[in-house]
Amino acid sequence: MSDLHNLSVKALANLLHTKEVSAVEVATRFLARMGGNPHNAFLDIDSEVTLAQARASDAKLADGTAGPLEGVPVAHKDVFVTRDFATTAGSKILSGYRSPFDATVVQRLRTAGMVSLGKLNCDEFAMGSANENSAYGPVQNPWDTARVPGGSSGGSAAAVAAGLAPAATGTDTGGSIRQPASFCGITGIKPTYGRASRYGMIAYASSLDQAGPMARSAEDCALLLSAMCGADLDRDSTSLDMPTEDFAASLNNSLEGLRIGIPKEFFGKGLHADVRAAVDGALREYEKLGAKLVPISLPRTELSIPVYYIIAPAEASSNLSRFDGVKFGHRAKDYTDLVDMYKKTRAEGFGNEVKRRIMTGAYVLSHGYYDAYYLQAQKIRRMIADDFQNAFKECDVIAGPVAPSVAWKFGENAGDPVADYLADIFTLPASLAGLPGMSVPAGFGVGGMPVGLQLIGNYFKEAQLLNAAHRLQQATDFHLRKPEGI
């Protein structure tokens, strides 16, 4: 069947569980699309691990203990640790780091039955909104391979969009999982802070960082995050003591009386007339399905990226602080005693961006400048959260745009990583409040580049963003359509 990479997880799964085709099948076909590495999306495969995995999700379907998504293949962005491939959080200073255990998150999903194809490339700690800073180059956008698929989870993003594979993990810490995705033209959703383990998720902001899934559409990403989502209290302090729960099953709903927040901050000043024209299709077409568009306004939009941009570089401060080649990862060659390797250690195996987000992280927690700088970004995160609350009182869900314009060319922002983090200025704000966020495929806009829309929801509605994606998804097609020669 030559089409299976262009089918979704769920029509895969019945094929699977029909006995229509096998896991070697189709892990075969997609490693076959995945020779030459397309787009640089993949950073380790190892086909006989893969058809490995593949061969016992066939066992399991023979002999009737399959799981719901057994041998359906997905791809692991880098920053979750994998014992089977190499794990680098697409930085040097981790250059063929193996680690003992999997993630919890990549635990999960081989439970469920799903088969890895590898791990994928992304911005260096997952630090970046263009993909631009790993150390081992830059993700090429499937739709222009002259433009950047967002960041940090690009690899994820392409991989799904190109046809590398059905589904993909991705981490949105300030927007990583929703800016890809618009870019690339695909869906993807950032859960409820807790909602999925960060346990093996090597860390960047701990109070930020999330896990999520990143296929086609809203129904499959609904049945990746049922397997990855659960309590793992043991090994995970922030996650949430909340039984598992069933994505999918509300995805029909109605939507008649749902009321849409349309915060007036998301279409000023700075938003491409291009993005507006699509979001403003797509919120038409919740109308038509029966929701109610209602003003709101969430002030403090605008403060949400000083305030990221203080406390993400703190945490990462202090999270990187681990990376010192003593014992694990890259070390300096030459050095003259332990303070020494230190430095050339850290200073070879980083790269530019994280070494200044970890500098900056110093600065704001040191002596005299925490109070200035760190609390008084807290306050205003706290802030930020409560607007969603009171906006919430107006309304169900929230949608606006993912980024203010479409995905850029290469080199475009060089020497300018201000220009990077204000294309975050409509995600971070959802990250700060802890709060599920999802990109969905909206339409196309200058040079016919997809455009997201946003969806918010308040906490642990996963389930009613997924089901307000999906009747979208079922009114439109953007997203089933693909890049050319995919």
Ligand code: GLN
Contents of the next structure:
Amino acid sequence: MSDLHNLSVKALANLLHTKEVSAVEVATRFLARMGGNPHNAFLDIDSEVTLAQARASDAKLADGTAGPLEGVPVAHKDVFVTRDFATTAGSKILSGYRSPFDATVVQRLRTAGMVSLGKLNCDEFAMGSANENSAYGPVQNPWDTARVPGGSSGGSAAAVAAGLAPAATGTDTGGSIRQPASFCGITGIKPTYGRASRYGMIAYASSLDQAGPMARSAEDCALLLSAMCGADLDRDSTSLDMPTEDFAASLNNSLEGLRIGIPKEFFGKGLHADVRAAVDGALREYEKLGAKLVPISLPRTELSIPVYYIIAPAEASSNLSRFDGVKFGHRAKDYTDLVDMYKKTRAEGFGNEVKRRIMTGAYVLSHGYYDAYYLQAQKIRRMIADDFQNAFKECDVIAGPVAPSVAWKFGENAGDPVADYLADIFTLPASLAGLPGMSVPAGFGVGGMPVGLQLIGNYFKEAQLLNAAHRLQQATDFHLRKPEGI
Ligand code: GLN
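Now show the form predicted together with this ligand, given that the preceding structure was the form predicted alone.
Let us now look at the entire complex, which starts with that chain.
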């Protein structure tokens, strides 16, 4: 089978269960494609580990104990700790770090049968929107290697788009699953905050961080999401005490009468015409499928940028204090005393963007500024969540662009971090509210680059989002298009 790398998760699972291919054959194909590390998507590959997992999966397929995704490969964002691969979170400070355990999400996907292909490049500690902040070099967008893949899960998006992995994990704190999925023309979903355990996910901003799947289609995302999610209360007290759900069960539900809210703040100035045209096209498709478009307002959309860029760095400044050269990763060589060791280790180990966020975070939490910045931001965060609840009185799901533009060219925003921050405007609101959100391929814009449609649902409505995305994908073929040569 020459096109194994272009098959969906679902198709691969079927072929594996009917023994038309073996897990070792599938893994071998992907490992061959990963040779030379195209697009700099991977940070750690170990074919021995992958093949050992594939052999174990073949044994389970043979003796009837196979999980639903047995033998299907997946690659993990380097923010998830793994026992069998190094984990760096894209940072020099964790160079060569080996975790003594697997993150819950990694472990759950393995239990479902998935074979790990290795670890994927990302912005350092998931801070970024372009994957230009990785200590291990940027990831190229497979659609145009002169352009960024988005971030921070840029390696995940590029790997799926380039056929290096049928699916990947990502993490989303302020858009890091949705935006790279949009930039690379794949599908990704960030579930409701708490759906997936954060245990073993290297913390960036703990009140926002969520794990989710990235794959070609909504159907594949549903299969992974069902396997990833579930209560893990002993290890992550914010994980939701809810039964696991079969997110694939309702994919084919009719959209007749579905009310899709269109927030006017998502279509104002700043939205590029090419993105708008693609999003409008997808909305027309929804009307044809029986959905009704309802104008709504999310009045504090613009405030989500300052609010997020206060709260996330504040939490990061606390979370990243553990990287001090004592227990993890890098330690400076020449130092005079303990404080000097901390200073030198952190100065050497962290990149500029991480340092910027730690400083911003420490500043907004400091005495005298806490009330003016952090406390105000928390209050507005609540109002942003309230805006969504008001909107959901009038609609079932909300739709709009994922990002104001298609993927930009390397260096375009270089030296101007605020330009990157502003581009997060449409993904931050759902993150601040803890709502599920996804990106669905909706067409192509400037330079032939993919455009994603964002769907936002109310709490725990992932199944509804995936249903809406799947129906769009039954009616369009944007998610099936591939970069040239893939
Ligand atoms: N771009 C945002 C940031 O830099 C979001 C990143 C994320 O979701 N991890 O913080």
